[in-house]
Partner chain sequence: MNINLTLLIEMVVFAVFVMFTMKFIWTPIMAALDERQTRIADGLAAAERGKREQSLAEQKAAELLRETKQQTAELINRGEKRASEIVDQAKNDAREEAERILTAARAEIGTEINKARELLRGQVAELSVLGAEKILEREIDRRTHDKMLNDLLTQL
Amino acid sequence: MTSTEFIRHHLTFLTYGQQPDGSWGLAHNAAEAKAMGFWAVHVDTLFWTVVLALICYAVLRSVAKNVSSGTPAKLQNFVEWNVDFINENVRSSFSGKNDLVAPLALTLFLWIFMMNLMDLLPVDLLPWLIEGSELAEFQRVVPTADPNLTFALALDVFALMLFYSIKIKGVSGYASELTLQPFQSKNLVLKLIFIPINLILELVSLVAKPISHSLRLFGNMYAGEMIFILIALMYTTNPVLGLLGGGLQFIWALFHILIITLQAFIFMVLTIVYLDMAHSHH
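Just the chain, alone, in the form predicted on its own, possible?
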């Protein structure tokens, strides 16, 4: 295949949906996947998301069951360090009282980190391992490079933010936050004029939260995935560029470790901050 076809192939999800003839099955190219419409499912995204969640759960459950009050083993020490790290961030960024916030932050940080970490796998490794299977035709293994997943995570956090805003402040209290600031006046006429202006400004700010929350994670992981694909193209040219590509891949992988950790951290911190805003009176 050409370079363009190689890139397009590696950016196509393994999609399951309804075919034009009414049958259900896997798409065999990007055009078929697009024709399936909104209800199509990215099988690879969902599969790796669930697998990585189960791995996180199994490791943490194993440590919790075998926890020791004496000198901790290396894995227990690593898990305890993560828990302490999350607790410190929650204490410094969350001023309310909610037992959900710290476990949610820990879950998001570890889960997103694991999904981001998949970007370090060679782009053709898994398709090669399952070669001959229909599942090998398209296989994107970085769930956070799929905007469907990052929007799902961000919208879940957004829903929690709205839920606690109304629960803590009441419907009238939250409505007041959306309509009575930033522009305020004791004059009744001016107050009535300011209400729709304030509402528009606050709604723009409110809607921007899940959009920026999701696109920041998706954009960084998509860019990282694209760079790995472009480097992989160098192996198809000549031995000299192949060796250069190997060096570039190693350097980018080292740098990318920082990116995948930072993006998981940023998503977690913004989640804590948004929930803190929901618990705080303006």
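Having seen the form predicted on its own, the form predicted together with its partner chain:
Chain only, nothing else included.
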């Protein structure tokens, strides 16, 4: 297996879809996966997102079920610390009143953090553990390095943003926000001229939001994963480079702890800010 093949292998999702011959099944290489088009799913992404979501939910639920207002136990204390942290952030950035925002931010932060955390597992560990199985052929365990996931999150947030913009400001209010600024004029003719210009500018900035939102997370995690893959390549060369690779992997993993936390935090904060914009009048 050449280096290119190794990298390509690690960048291919375990894709389930319709084969060229019409039957449904797992793709056996990147080209096949690509050929499946839109009506295919990334089994690894789906599996890990759901598993991580369930882990997060189970831990939080175990606390929430027996939550006491007295002296908290250790786990409850930890969860409360998280909840408080999120609540503080929401309170400082979100001026409107919406009970959805804080739990949304908590979900995003914890879930993205857990998904990013998968990056710290050695790239070949999980495939090696399930070696021999059909599922081990391709296995990407960092769901946030899958644009499908980051776009899904950003689009949900975007949908909420549009929903609340219209709900709070009304259709006409939101339309005027999109058309009557940033260029404003008292003169009616100028105003009419400004409307299409404003609309184009506002639409660009509107569309840029979910794209930058999702691509920022995806890009960071993808790059991080790529570096881990490149480091993993060193193990296959010779013992000296392999040893160096071990050190590098350790250092990169330490550094990556910062990145994964930061990216989860940024995603959460941007979500809060976008929703705050949807709630506030200009």
